[in-house]
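Just the one chain here, the form predicted alone, laid out as structure tokens.
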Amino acid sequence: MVNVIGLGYIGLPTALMMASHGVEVVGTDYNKELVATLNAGKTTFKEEGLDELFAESLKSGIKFTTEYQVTDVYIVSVPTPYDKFSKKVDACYVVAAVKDVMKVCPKGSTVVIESTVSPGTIEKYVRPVIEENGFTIGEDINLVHAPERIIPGNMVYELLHNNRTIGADDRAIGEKVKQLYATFCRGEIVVTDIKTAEMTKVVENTFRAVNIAFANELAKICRHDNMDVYEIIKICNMHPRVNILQPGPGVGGHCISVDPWFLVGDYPSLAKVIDESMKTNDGMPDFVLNRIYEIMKEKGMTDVSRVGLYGLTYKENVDDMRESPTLQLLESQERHLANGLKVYDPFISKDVVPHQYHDLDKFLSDVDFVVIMVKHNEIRENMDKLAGKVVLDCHNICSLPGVYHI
């Protein structure tokens, strides 16, 4: 049996993945709430193909509870934050989740960090936890690191398809856990050590936010100047060695936006490019935020209540908000004493934020000037309702006259 602890973003749709492959599965969180939901038989977030996931699992049997179970493989897969401060992880989650294993798993179980931490925060956080409680790691328990590797959006397939890596002390061991995520994983699987598994993770995401960083700098330097760096980059990129990526307005989730301060908290005197890179790329938002009084501006108008942003999650077509940009310049908005700035989101059906909307037609009825802050499938087959409106495009998905791009 595998116990899977923390069942948010990365842990449910694991559980349900081993459970609908034959795997035993017990998933297990410290949120009653959330856990009596998925006991009722509802998921707790949007996700393509999920519910269908969810269906598969229930059939397999799997369950879910509050309390930790007696087995021999624990999977950790609980939140992993940064301390805006230091820049450092926070592994405080995962320490907590590893003590309570140990007050419950039997000798000879495994233990498989699948949060994403910085390179060294096994050694130096869980290795203590589990030889404080006594035991002996490659004797009593034996220590993994398999770091998730999907994104909200596209979870199932990439749980399916994506390669994967396992880390740990033993090879032998991490065959073992190979063969565990091969019930369903169908990429490769490398088995190398924790260490090298830590940074793999840290790293992946770090090029992304690297290269956005780029390409929002860009965006930058060509608004200076008055030049259009959608047609630029659409030029460079035809280029057989050039894939620059598209500027936007801020990075979200919890992987890119937050993943390569690890590296600038652990490696402030070497990640000078990362670190510039995460500032640019934080800047966004207020980026943004001052196109929109500019264009205000330009456009002679006074009422930043006529102003709607489209969109609160961090992406398109997921009820996500972590980290999202336009709670970033809401935030920005609110520490220079000002608001009144209408939002709408359609994956997002609580109110979360003042003078939020819940209807496309009525949010944009209430509004002259819209700021496409998320590219939701909804808003590309409603390109029409903005005519006559004034649009700041983030994203460069309109083609109507007249509209302002970031």
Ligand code: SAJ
Second form
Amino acid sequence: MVNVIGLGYIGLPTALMMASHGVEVVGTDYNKELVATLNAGKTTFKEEGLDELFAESLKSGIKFTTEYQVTDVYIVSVPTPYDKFSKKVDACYVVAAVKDVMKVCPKGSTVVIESTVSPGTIEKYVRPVIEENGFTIGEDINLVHAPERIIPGNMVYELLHNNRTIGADDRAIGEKVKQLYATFCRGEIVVTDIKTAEMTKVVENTFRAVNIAFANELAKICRHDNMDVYEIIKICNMHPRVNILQPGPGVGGHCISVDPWFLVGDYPSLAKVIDESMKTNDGMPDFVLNRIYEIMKEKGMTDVSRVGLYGLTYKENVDDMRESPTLQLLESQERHLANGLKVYDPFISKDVVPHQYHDLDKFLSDVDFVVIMVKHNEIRENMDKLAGKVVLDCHNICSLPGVYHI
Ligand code: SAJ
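Could the form predicted in complex with this ligand be given as well, to go with the form predicted alone?
Time for the whole complex; same chain goes first.
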């Protein structure tokens, strides 16, 4: 039996995927409300194919509880935030989960850490917890790192198809855990050591962060000299060895906007490009805010409350607002004492910010200037409703005449 610890964005789909492929799974989370919701037959976030997978898993007998189980495999998939001051990984949730596992796990069991951690974190924080509990790693308890790689918005597909990395001290244990993941994973599964596995995960997200920063920097250069960044990127990408990403209003989510900081925190005198890239990305919401004021001035607009931000989530077609550029922009706006921007997102049904709308038409009827912060399918399908308004399109998806860009 597998006990999946932490039933969030990664733990839940992983537990469901294993259960629907014949593995006996119990999911554990300390959040009673979340466990009650799952036990009431409801999923806790929206993701394509998740509800179907959930239904299949229930048929296969998956269970959800707040209790840790006595079993032979534990998969720890709890969040790893970063300390905003030191930029280092904050392993407190991983450590707490492993401590709780140690209270129940029998000798011979395997602890798999799926949470993203910086290189050396398992050595520094997780091994001591196991040893302090009187276990010898490799003899009594096996320790493995299997970092998740799935992208929000396409999680179910990527869980099935992405290649995976398994880091283990002992190759035989790595191969054993590989067999467990191979029950559902159709991609290649590479077995390596723990520190390499830790590093690969952080490097993958850092690669993307640096490349997005490059696109954002190009957008700023092009804005400065009135060049069309999208046309330039399109032409450059026709070169066989160039593949530039897209500029945007900022980088959100719990991965790309967080993980690269681990390298900056651990290697401050070495990770220079990464540091600058992260600062560039983090500066984008402010850049958009300035752009809003600039356009308002050009249009002779003075009333901020006639400006509306479309989108609150960190990216399109997900309901996840962690590190969202729109929330960052709103925070920045408050600092400038210019509170009043209106906001709408079809994926967010609760009231989370002031002046928030829950109906697209009502939102649009109350604003003259729309800022497309997130390219949800909904706005793509309703672009004609923006005709006659001032539009700042942060994603280059609107072909109406006179549209502004970042
Ligand atoms: N973004 C841009 N320009 C782009 C692409 C993305 O501004 O060209 C922005 C998005 O709008 C968003 C942010 O970057 O705000 C991150 O979005 P994303 O779709 O690039 O990635 P995440 O954070 O949703 O998921 C990433 C993925 N990592 C990589 O692609 C290397 C995923 O595979 C990881 O599993 C995930 O992080 C994670 O959990 O670590």
